[in-house]
Each structure stands twice: as C-alpha cells, then as structure tokens.
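Given next, in structure tokens, is a single chain: the form predicted alone.
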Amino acid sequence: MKELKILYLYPDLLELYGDYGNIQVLKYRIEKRGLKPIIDRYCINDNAPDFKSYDIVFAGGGADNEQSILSKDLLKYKDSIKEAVNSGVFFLLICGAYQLFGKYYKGVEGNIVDGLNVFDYYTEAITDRKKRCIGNIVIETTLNGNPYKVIGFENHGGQTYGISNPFGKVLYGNGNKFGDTEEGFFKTNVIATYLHGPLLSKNPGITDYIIKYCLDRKYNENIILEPLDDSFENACRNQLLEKFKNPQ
C-alpha cells in the first residue's frame, strides 16, 4: 500500500480558526484513495524531526505571543527546513507559519520575531491593534495549468510585502496587504497563506493537487487521482461564491 507522511508542527500552539480541520481533511481524502496516511506530531522539547523524511509538512496559524515563543526553537531547524523544501517536499504553511518562512515579523509594539529567511518575503505589523484585514475571502490560482477559485477566511494585522510569487489573484478580501490584489505565496511544493477556515476542506481542488504531487514524487509516477463524489463540497462552493459576489 503506497502511503504518505505528514509531519504537524507545533499543534499545540499554532491551531486557530480549526487549523487543525486540514490535517483531518488529508487524512481523509488520503485514506478514500486507498492509501495510507502517517501523521507524526513535533512540539518544543521533542526530538528534532528530520524534515526531508516527509512528504507533506503542515504548520498552522497563531498570535504573536505564540510566535515570539516557537521561533526560538523552529531555528534551530532553519538548515533542515530549506532542505526540504529545496529537496521537493510540500510545505502547507497557514498565517502565522506563513510570516515566519519569510525573513522577520514585526510586532505592533516593533518587536522583531526572526524568521527562518527560507523565502525573501517579510511581515511587518499595524500599529493600531483594531486595524485588520479580516472576512472571508476569496482568490484564483492556478493547479496544474487550471485556474482554481480558492475561499478562506482571514484575520490577520500583520502585512507582508515582498512576494515574488502569489499564491492567488484577490476577487474579494484583503489579501497580503489591506486592500492588495494578490494573496499568499505559492510554488509548486509550497502554499503559504493567510486562509483559515480550515483552508482545505473549503477547497478539496488543492488537497488534491497536494496528494498527487506528493505522490508523484514519491513513487516517480504520474498517478491520476481517483475522483471523489465532491457534490456536497461543491454545492456549499457554489452558494459561498455566488454570496460574496452578491452581498446583501
């Protein structure tokens, strides 16, 4: 049985807005193609992970307080992690994982948190605490040479500036930056993004494309996934689409 390993960091500081719902989705959607997914978690003070060892590495989203604690301890790996990135494995990176890939993050109060300067991306913070980019949202990418409609929720003060690569053009919402025209940071083993909600189970195209890129490289093939019944998924889709481009 072909199966996959997904590596979940720091669950027990970065998990707001059900951040935890995408690890529960690709269990799922791993699991229905008759495959085997295993999960292994990595907190502070547990032996060091060795990243390259994964296929799918996933890091939620958290305030500033619990970034300012985990930095500390995630450079420590800042070798490891660009190795694996660079090696190919996927990275799943959701608000606060996000903004510390890139070079720093800087607090309202001007503290800097050191990022792991994997990306040339940086955040800096609004000063005024009631001043954020939140609401839902939606943006198009592109998967596999297909444009994609991709709906979240964000809610986050900080604006991050310097993408070389967005994850998607904004159709409603904020995006990186109050009122920005692009969201997040994409490659092709990388999605970096300010969407909650939980991302995937709003937008089962992309834990697709994770799954079979993931396979693909893996196995040294070009695997076609087995299509699920996604109507129900679909139809919830349809009718948030359909709500944001007509508000009341």
The other form holds:
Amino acid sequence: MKELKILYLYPDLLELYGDYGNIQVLKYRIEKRGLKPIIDRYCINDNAPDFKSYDIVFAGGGADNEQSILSKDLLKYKDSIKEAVNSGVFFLLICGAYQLFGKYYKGVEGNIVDGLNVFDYYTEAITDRKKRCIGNIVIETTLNGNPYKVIGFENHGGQTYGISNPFGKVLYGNGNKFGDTEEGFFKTNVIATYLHGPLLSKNPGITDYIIKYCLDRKYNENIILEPLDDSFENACRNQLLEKFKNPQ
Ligand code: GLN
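Could the form predicted together with ligand GLN be shown next, to go alongside the form predicted alone?
What follows is the entire complex, opening with the chain shown before.
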C-alpha cells in the first residue's frame, strides 16, 4: 500500500486556531484514496527528526511567546530543514511557522526571534497589540496552472516583507501586511500562509495538490487522484465566496 509520511512540528506549541485540523484533513483525504498516512510528532528536545525522510512537514500558528520558546530548538535544524526543502519535501507552514522560516520575526514587544532564513522574507509586528490583521480572507492562487480561490481566517500582528513569490493575490482581507495585495509565500513544494481555518478543511483543492505532489515525487509517477465527493465542502465554499466577494 502506498504511504505518505508526515512530520508534525511542535504540536504542543504551534497550535493556534485549530491548525491541527490540517493534519486531520490530510489524514482523511490520504486514507480515502486507500493510502496510508504515517504521522510523526516532534516536540522540543525530542530526538532529531530525519526531515528528508518525510513527504510532508507541517507546522502551525503560534503566539509570540511560543515562537520565542521554540526558536532556539528549531534553529538546531536549520541546515537539515534547508536540505529537505531543496530536496523537494513538501512544507506546509501556517502563520507563526511561516514567519519562522524567514530571516527573523520581530514580535510586538520589539524582541527579535531569529528565523531559519530558509527564505529571505522577514516579519515585523506592529508595536500596538490592538493593531492586528484579523478577519476572514480570500486569496486567489494558481495550482498546476489552474486558478484556485483559497478561503481562510487571519489573525497576526506580524507584517511580512520581501516576498519573492506570494501564495496568492488578496481578493478579501489583508494578506502579508495590512491592506496588502499579496498573501503568503509559495514554491512548488512550499505553501507558507497566514490562513488559519484550518486552511485545508476549507480548501480541498490545496490538500489534493499536496497529496498529488508528494505521491508523484515519491513514486515517480503522474498520479491521477480519485476525486472525492466534495459537495459539502464546495457548498460551504460557494456560500463563503458569495459572502466575501466584495473587497472590504
Ligand atoms: N505571533 C505571530 C503574530 O502575531 C503569529 C500569530 C499566529 O500564528 N496566528 O503575527
């Protein structure tokens, strides 16, 4: 039976706004295709994971305090994570994790949290706790050449600069910074985004993009994923897209 290995980073610290749901959706849609998901969790001071042996590495959102707590531990893996990204392992990074893969994150107190510098963007929070990008958000991305609307929820003080390739164009909401036209960061094997939701529960097309990418890479095939009945997800999406169709 074909299998996909998933590494879930800091599930006890990067767990804001139900981001764990992304793991549940990946597991569900992998199993629905008769495939086997293998999910490992990594917490601070656990044995060093072999990042390159995984198909997907996932990390969710986190408050400033938790980002500071785990930063020192995460930096231990700077080189092996870079190697894994360059070898094609898929990284799904939400909000706080997205920020920590850049050069640095400057928190709301002005404290600098060193990032992995895997990518050359950087993030600085506005030093006013009341000024945060909070609310529903819709962006449009392109997956395998096809446009796809991505629906989510954002809640971040951090404003991200220096993005070379955004995940999508903002149709509703803020994005990488207040009033931005771009959101997130995207490479073939990296989706880094501010979208909570959880992201994958509202966007089945993203989940299937990740699963197909990983299967094609692992088994050296051009796999056609068996379509699932997404009528419920699509009904919810259509209702939300209707609700948020006019920019603020
Ligand atoms: N602490 C970071 C910020 O406020 C990330 C928040 C999050 O992960 N939702 O921007």
